[in-house]
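Heads up, the chain below is alone and in the form predicted on its own; it's given as structure tokens.
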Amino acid sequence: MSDTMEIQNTDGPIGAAITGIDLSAAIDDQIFARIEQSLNDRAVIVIRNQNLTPDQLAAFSRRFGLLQVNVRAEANSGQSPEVFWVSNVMKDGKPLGSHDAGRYWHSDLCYLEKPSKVTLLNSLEVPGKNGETYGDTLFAGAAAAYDALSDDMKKRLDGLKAANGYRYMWNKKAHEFGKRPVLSEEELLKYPPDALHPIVRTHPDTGQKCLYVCYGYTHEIVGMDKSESDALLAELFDHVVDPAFLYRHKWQVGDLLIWDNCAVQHKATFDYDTSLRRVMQRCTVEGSVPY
């Protein structure tokens, strides 16, 4: 099985290809091995031709770490709580997952002491029409964003912390696009309170400097005014989204993409109607305490 594995990089800083294995069958160190390392190597990638069931992508990610059941508990697979569904189809009456999902920029449940580490993402129904496919996904690269900032720039970032705000998010999310409820404050206490992180994060395996900030649940720098806050928060938001550090995936049946939440940040695309079916399901695994 080794030997059919080829891993192809994208031209950017980010992002590879990787086919020739089938992973709903176990798969030897060696092989997993090769795996993390691409995926240290780019930040994200995509392992084509995977049409998982819920146990077999839960099994897979694990291999990563300890899995993590998402606080949108109505969204999680009845089969695996650990699988929680990304979709705009409807069951029931009910949305079958979060149709909603990745509307901004952002690092998955970077709003948790401990962020996730890892997401994987596979892909059972693509939107498509007359030969296309939409509901592309953006990933920015966050080392190669530090990594372009000025001196002066990085000195001024050097041990300040954010606030990620998962209740922040819920309420400007339901504000801008109305698809899901506006919470009061009392409702929304069920969810997780702020999480303080650095705004230059050390990434556990590769030691590079990633910056952590995501216009999703950003929301304030610890100490400093507002309206610096603000402005410095805004600057570093279209920063980090220069075309330049940038993939676009587009999505294949059976694609199972996965990505480093340390080292890249995210976003859907929402250009097809809700005639399109979109059906997919995801795994996180934790991470670490961010520093």
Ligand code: OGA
Given for the second form:
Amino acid sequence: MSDTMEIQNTDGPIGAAITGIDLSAAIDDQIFARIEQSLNDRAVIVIRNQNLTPDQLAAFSRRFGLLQVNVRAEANSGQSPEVFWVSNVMKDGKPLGSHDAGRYWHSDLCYLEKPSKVTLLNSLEVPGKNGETYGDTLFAGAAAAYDALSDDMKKRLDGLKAANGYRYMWNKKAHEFGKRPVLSEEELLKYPPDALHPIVRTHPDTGQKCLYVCYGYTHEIVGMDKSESDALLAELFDHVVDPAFLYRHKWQVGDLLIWDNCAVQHKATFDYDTSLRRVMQRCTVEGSVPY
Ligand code: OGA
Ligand code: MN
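Got the form predicted on its own; any chance of the form predicted in complex with N-oxalylglycine too?
Shown next: the complete complex, the earlier chain at its head.
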């Protein structure tokens, strides 16, 4: 099977497409090593034409490490709690999964002490109409973004940490989009507390320095005056999404999109209405404590 596998990089700094493999059956270590290498080189890759059951997705995802069970339990798949549904579809009057995932630029589970190393998102249904597809996912290369900072800015950021908050994100989304209830301070306590991570982190495999603050979760630089912190974060949020560092993923049914949460941040586009169904299944893999 290995001789049919092909990898095609995009023209930009991140992104690649892989064809000619079938992940519904176990693949050998050599093929897996090529996939891992491509992910390390390109930060986000798509493997086309994968029609996977939740268990098959989980089994392949486990090759990257320990799977995480998301704190948003209502979106986890019943039989395989490590599989999380991302969908706008309603079932029995309730959302099938998380229907407002990825509204803001973010890195998955950065609010945990051990954020996600890798995310695997498999499309079962893609919104489409009149030959057009909708709901692209955008990616920003965090290593290219770091490299492009001025030397002065790199010095300024050296050693700084910032707070990444699930609770902060929850109410920001609740207020802005009304798709989830606004929670009181007390209700928020059931979700994880802020995680403090370096603003610039080193990729554990490639050694690249990556900018690790995101608009969705990062809300305070540790030990810095609030107005200075807000201004610096706003500048960094703006910088990281410069078009020069972007890859835009246009979905096909059966895509397995895999990204590295240290090397990219990402965002969903909500450019379709609820009459168009979008159904995705997702696994995230636990990473190490950022340094
Ligand atoms: C995610 C996510 C974006 C999208 O699943 O982690 O951010 O386009 N998804 O669905
Ligand atoms: Mn995400």
